[in-house]
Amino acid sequence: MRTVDLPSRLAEWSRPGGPFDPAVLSAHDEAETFPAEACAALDAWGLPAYYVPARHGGRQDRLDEFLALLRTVAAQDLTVAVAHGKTFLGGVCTWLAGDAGPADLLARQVLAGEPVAWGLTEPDGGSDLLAGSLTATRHGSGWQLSGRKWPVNNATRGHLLCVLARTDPAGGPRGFTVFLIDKRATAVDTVRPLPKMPTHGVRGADISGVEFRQTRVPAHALVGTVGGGLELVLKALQLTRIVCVSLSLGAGDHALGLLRRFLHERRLYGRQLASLPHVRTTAGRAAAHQFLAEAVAHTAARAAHQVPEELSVISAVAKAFVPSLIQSQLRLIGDLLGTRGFLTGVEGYGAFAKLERDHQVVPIFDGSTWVNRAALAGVLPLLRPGRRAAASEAASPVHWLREEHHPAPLDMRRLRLMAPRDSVLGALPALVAGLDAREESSKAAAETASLAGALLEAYERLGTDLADVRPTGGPPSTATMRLAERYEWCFAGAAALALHHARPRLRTGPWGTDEAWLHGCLTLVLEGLGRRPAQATRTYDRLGTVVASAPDVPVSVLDDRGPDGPARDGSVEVSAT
């Protein structure tokens, strides 16, 4: 079996009466119950195991990957992805901990395809987690857990539930630890489900709570140390926010599809839709955001493995940019869909709907795009450009997005809570410079070469505002969250570059002939900063072109393949199960 095998067996399961026939999962959203067919396919498929990092026996050894996997889910239902995928955030701080014994037990109930359930909200604290109220205290050998979490994925369908408990009745950074409950383990009547909560989107996911009556629990339920769990569920949370960006690139996978079959079907004035160039560049924009969102995370996965000082900052940023973006994207494509993307009883049609609502709910896991944007500008004073001397060749994201370039081993050890630089946005100089030496070997370099100098001095202007940021206490001002947000945007270039520069084979082919996909993200980014390059309708009309007349030519930059190839990214080769 391969990995590249997933797509066509979702398609597969995806025909009429298979446990991902569209009209299966309809029912499901409408009736708001869990899609177990699917998730069951899922397990059979050997999903658990890219949950499970490889040192623990499964198969996770390259965060690219397993978010590529995850992606080709969601772009096929995105409820679907969110209620299987929930499993690797709750196992993840157990991994983190690297405990041999805790581990090795959770692989092994992982990889039997139990899932496992992430509690860190309670009813009152939202993203405060340091006001959990939930208490762990301890009892003989082991400890007593009282409290609620809430609201919980998979809390009632998951024998297996990672909590946060405040341990020192003072709180505070050192007041809370990490426990892994196996609710079949606890007496009787001393774990109740909360109800199900009814959501406007991913209607079909066990979205609930757990309270804990003086629930008893082993000493082995430690994850950990005592008083070491808030630090651990910070540095899980970075990978963990890159991992939920996978779900917004498959929300703009399916998104783009039904756009593509939409413009080949509809005429309008008797003529085909997308000969209009409003539909053109409006479709063309939908697609620079989703190679942008693209470069952004597929940076992040790559940053885990390189870089995983940096990845505070770095999953922040991806965090809070990417689900913003493709909820943008959705705004676009919706427009063009019209009726068509509100009526559930249109053929085929309906499904953007649900993926709209469905998607609503991304931008809030693992901290919301607030929580994540605040992070990030508690820190900009740190990041000013200049501040720090570049990074040396070897941490330059050229060197490390190279397509032939294997990932270190992903090095969870090397987390921190604080992050001394930023290696991506840090090469935007030298990238730059870069295109400088070939600006006249064509007119379309000369133009790439425009668009990312005033990305610079963008970025440069950034700097300069930034000087005058001082360290706060509390949340962050109006001001600096703006800040944060530019932040974002010229990260988001420098990805684009980096990858451009990294991967020739990306200035061919339909989307890279004449640079047009990068064209189309640095005028987007440009656009997000407050400057709409004069050039920037041709290039959306450009790409435009492409997504109505090329329907066989996957809308992304990672992903290459012909109707017959194989994946460039995803496909890697293992056992059969």
Contents of the next structure:
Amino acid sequence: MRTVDLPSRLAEWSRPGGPFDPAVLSAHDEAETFPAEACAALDAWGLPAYYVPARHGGRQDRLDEFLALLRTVAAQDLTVAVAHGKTFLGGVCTWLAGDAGPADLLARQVLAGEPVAWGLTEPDGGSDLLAGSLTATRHGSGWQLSGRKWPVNNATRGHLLCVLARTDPAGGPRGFTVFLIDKRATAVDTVRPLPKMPTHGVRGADISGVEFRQTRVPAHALVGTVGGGLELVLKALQLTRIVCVSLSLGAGDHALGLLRRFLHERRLYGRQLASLPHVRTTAGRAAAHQFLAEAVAHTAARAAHQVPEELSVISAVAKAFVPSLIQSQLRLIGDLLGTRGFLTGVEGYGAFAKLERDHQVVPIFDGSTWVNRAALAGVLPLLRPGRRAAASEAASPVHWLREEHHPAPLDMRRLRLMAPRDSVLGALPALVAGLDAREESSKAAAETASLAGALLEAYERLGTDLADVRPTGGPPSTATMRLAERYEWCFAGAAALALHHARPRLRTGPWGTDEAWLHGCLTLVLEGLGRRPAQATRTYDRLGTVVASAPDVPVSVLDDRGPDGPARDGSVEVSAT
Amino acid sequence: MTTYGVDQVAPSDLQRWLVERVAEYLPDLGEAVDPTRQLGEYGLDSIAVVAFAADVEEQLGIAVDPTAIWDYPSVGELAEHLAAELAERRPQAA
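Following the display of the form predicted on its own, present the structure of the form predicted in complex with its partner chain.
Expanding to the full complex; the earlier chain stays at the top.
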């Protein structure tokens, strides 16, 4: 499978003078210019094909695989991943609308390397999509658009722009419609770019805007149905929010790589840095952050295929939780790097300050952490344990997280605005019961059972507290937001446990021996829930020892791209017999 | 709280029950919910609509997407729509 050669190509391109040469990318960052060479390299490699679903002639058929690809790019340079990956975001509405819209037309353009922007927000509109004032009115057989979209990633460079427009002057949930605009096919001077915004991170990205002035577009610019825009966008966001978290995973990879180099090079008091216990435990905590982020991201990506009707909850959890988790991880790593994490001119380490700045955009776009957490908070009374019937066994994450499991094709018609249940967190009691039934009676297994038992208790406490929450209109209270946060931690713990159950491979190897990675994840979760386990320091210390002493072992429970390993979990192509 | 099975329900009963449910989401309203007014006018935001749809779905045992409330935005219209759906006795979709 072709995807496996992306990491080696990226390594090639990162050599001095190459399109991903860190010096070239940091020069772009300083000058706030677009990383055009790196994006061109990704185009030539064929990344755009992964933005197009297989049924429209592209190569995108597995979200977990796509997340892994974008993560690899993000681990090299987050600005490039943001600048290139936006085409995925720009396309989703059109794929969702299916054959009723310009899907084939868009597919041809994207496959030819044409970038696509996604314009949702407007000046002064915040995240409130219903506040949009860009208007589309019927004009002859087509439409006429007037208004602004801002800020929009790639609004100026992109010829194609997917926008949400008001088609009913009264607005409301049925008052908006999606259009796919080809700027090249509009009359001169009717589409004007709004200037690129100076930004704290991703400084080279084209974060700008666009203004339409009675812009006429043809009838086939309509995506989906008139009045179906809000529904389309809300469903598209369920997928894009999951994809966005791959950017956080990549940032975590990048930072962990710099940390390992530092641990290897830096000596203090005549000793290797990793011989200091504080350094080891902090490095181990950082690794646990990465594993937990992976567990949530990977579970969400597989869930998109298996339980798409639950994505309104699962994508909100993933997007609220993972970028925040990685922000904490970057803080830990920044503390260890000390001066090197702050200075931009120290060879090799300047990258940390840049990636930390770049990453700050991830918790914001595609719905901020607050927006996603509020969406979760609003439905919490419905997610109370026991309120809904448990999912069937086939819907259990243990079933669809198995390595050899081939996800069903993504069926976007199954997306719903309201999840009937949450199969991941809903599986927690069964997952914990499964641990207790294990035959092995090692010390590590006993510790896993004890940590998982504590998590189950915390989940039950959450259930009790949720019983008092009544659904209300309007923004959720601070107390309810805090419950949503606890829900996210419990979800993350359940995802890690499900992965542990589903993949026996994760019980061996540097991270799996003595169930070390799982202990790290569960310890972090319990800390997040205010229940720090007594053995936390020892757990992190063990992980930190591997971080420092085995620099070639990727800090990942998903990565199995070793020289003899399969391409990527479960994605080995088997020829038909 | 009344729980309806999938038996036939008169739109007027359903409407009365929906008015009670909506009122629960609007504790500060201080007046009865008018079944002819659009729910959006009461400030029932998009997140609350999702929760409300889930509530109704659970009670009635039929799939109720929040978009049903978008398409039938007053309690009266929604009651008519749901009564028709119940009459078809559609099993719950998920």
